[in-house]
Partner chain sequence: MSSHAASGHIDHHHDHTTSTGIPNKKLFMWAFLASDCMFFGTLISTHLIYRLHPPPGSPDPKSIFSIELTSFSTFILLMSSLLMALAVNACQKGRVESTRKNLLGTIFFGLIFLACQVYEFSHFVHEKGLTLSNSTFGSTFYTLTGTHGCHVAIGVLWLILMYIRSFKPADADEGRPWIGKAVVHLLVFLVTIVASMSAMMSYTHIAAEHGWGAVGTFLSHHPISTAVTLAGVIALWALGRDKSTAEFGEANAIDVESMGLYWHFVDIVWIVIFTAVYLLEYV
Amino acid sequence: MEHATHAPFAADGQHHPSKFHIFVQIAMILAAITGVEIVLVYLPLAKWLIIGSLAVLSLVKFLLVIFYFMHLKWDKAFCTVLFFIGLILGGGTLWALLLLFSAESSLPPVDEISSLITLYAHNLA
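Form predicted alone: structure of the chain on its own:
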């Protein structure tokens, strides 16, 4: 009787690492990437290079986490598709809200602000 805790052996006799070993390796890779990110921030490089590098490293970390720690790698492809549909919808909503609240038309006019300040100062006196 075999126990599930032992590392599985393939039919060809090769030893394959267990999920625990894969998780530890991924955690070490994530820690190394985080260290690179911290060092990268303090290097005297161009801002576009630092921000671009941080974005790429964050994307790599995100993909490692969702595929290994969220088990998308071992799930059905349908679950991955559902995850990315939700991610796209959430990202689109965030993008639309950022554009909506950064539009100049959503800001109050300067005349209205100055009249409110005057009214507030008059009420205090």
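Okay, that is the form predicted alone; can I get the form predicted in complex with its partner chain now?
Coming up is the bare chain, nothing alongside it.
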């Protein structure tokens, strides 16, 4: 591969891996994490532990892609700030909606549910 031949040296004389090697290593890590995620859901572990692990592993994959593949690590901090504004707004909306709809007071009364089911069944008939 032609891009594999360049391994730049820093001013201090130390050898730093080229971006080609970094990208391949990141891709291998991402594939390995995906494999771990798939195995994890079949393990007989506590539910909270599996869900927590899946969340952490997904977050690691997410951060690896945006900081390495999307070059945020090498770009100006303003790009990171701009993207995280959207990410926090989107994530915050998601979190708020999940909490709102989980609240007891937002659930429809049992009578209303049964009348809706009756109405739906009547319409289908």
